[in-house]
Protein chains: 2
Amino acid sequence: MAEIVSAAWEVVREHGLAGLSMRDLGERVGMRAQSIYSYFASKHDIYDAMFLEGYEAFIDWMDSAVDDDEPETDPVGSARLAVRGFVEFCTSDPVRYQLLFQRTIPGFEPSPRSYTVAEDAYERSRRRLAILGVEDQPTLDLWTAMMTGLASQQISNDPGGTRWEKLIDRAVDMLLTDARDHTYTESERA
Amino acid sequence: MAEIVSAAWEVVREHGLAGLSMRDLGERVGMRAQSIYSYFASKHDIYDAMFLEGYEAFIDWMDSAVDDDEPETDPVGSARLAVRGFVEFCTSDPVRYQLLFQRTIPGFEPSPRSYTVAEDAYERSRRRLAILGVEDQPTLDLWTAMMTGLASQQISNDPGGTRWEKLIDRAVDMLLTDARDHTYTESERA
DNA sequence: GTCTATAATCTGATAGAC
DNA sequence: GTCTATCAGATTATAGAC
């Protein structure tokens, strides 16, 4: 069951996240396509265990990131760990970002469990960036703009390389500051 | 032969970039599959006529959102006018923004014909923005990051919404004012 | 639990009549 | 320039033997 997810997830690094078919599925298991059948009820439903094992990596990649001992004397160093630790999550796998973060495989809806995972993985982010001092929603939302928009440049345009990563600390440095001034504000009108 | 290349902008919209198939194309056009090969010599002829439909609109998109009179009298309004016309133009046509600027289709390779025609799309981009103030290539690709971070967010987590778009104005400034720090750093140095 | 056999359908592409 | 006929193969999935 683990070694059909784990040739799925090799299939998919080679022919693309739609590139997905039982028989060649099957030949790398050592079986046929239709033996399949008695693990996985259909393609989807191995989409679906792809997608709940890519969160749940994503989880221990994150608390292994980061040291969530150090956030309250170090918040500059917290979040540039934070930040690199995701950019570097999604540039180590492609076609995981793919199927994790963008909604580009038509058709797939996540099962209730996978997707009760993927929402904890989400507020354990929510949480980390809030003891940074992101707290509100617009700001929460810029950053993931920021964190997405430096993983898809660095994967679509420089692949392999550290063109957008070696900009992180510049980025966190930025979103740092907006976020500072936009705390002000809010609280000079409190 | 535009009337082919219209009705497969239809057929990738409702079954995603990679579900073009002849046979539906075919139909659409009112013709048998096999007829579509007196226009295009294969199904990857059409999608680089896609991909250079694509980028020709972006310009004219960008030609129209952009006042390229106003940029020296009005460079913060002028950068928010770019970032919103490039953001709206992505999720305008969430299908078309993965073919022109994400490698989600394995084996694509445009053609050189509709390459060049990409390269002068950048290239009026990386003109515009350097008008602005942007003129190193660390601080373009942090503005690249910026910008495609919001749209593929936009698109991937509030389709049809403004949720991403409302941070717009907010990320110039940030930007901006990174962009002036960071250009003051340089001309000390000097 | 894995196999064979097979259903039912889809795929891109070519040959040749008209 | 569009058609019919067809190739040669792919696809997911099911039924039933062992």
Contents of the next structure:
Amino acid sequence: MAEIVSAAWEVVREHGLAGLSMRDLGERVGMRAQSIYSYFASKHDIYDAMFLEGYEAFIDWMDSAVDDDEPETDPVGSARLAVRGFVEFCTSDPVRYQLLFQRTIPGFEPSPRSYTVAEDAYERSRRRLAILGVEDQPTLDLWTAMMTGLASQQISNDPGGTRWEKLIDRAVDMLLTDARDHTYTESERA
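Starting from the form predicted together with the DNA shown above, please give the structure in the form predicted on its own.
Only one chain is given; partner chains and other molecules are left out.
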């Protein structure tokens, strides 16, 4: 199964997420397309295995990029580092970014098992942000929108460059200032 998933990543990196063809995949692993169905019930099951592998890689990446002790000694620096790590992870593999953080495959939803790993990644980020006093859902939502927005802009409008990566520290500072100073209305909290 790992060989099939690895080959699937190769195919989608060449042809895009929607370009995953069972025939191409079968040729890459030396099987007939129909034989792949003895390992995966559907193409969405292959995407699910890729989603799981992608989130496991994301957790490993973030664990190596962010020291869990640093938020207490330098919370702002840690937040900047975490966002830099996120954007770097996303821009290092735009197709993986699309699978994990955008809904580009019609009808695909990760399995509960795979989604649990994604929730774990979110929970780790939420705990790190809580050290900075970012605990309310609207600010967490704004935080994730800022991170994915920077990654998306970098991938879409300056691939291989640094135009949006250069904005990370400023964006983090703006968001943290807003989080400290903003008083939420009832409609914003709902």
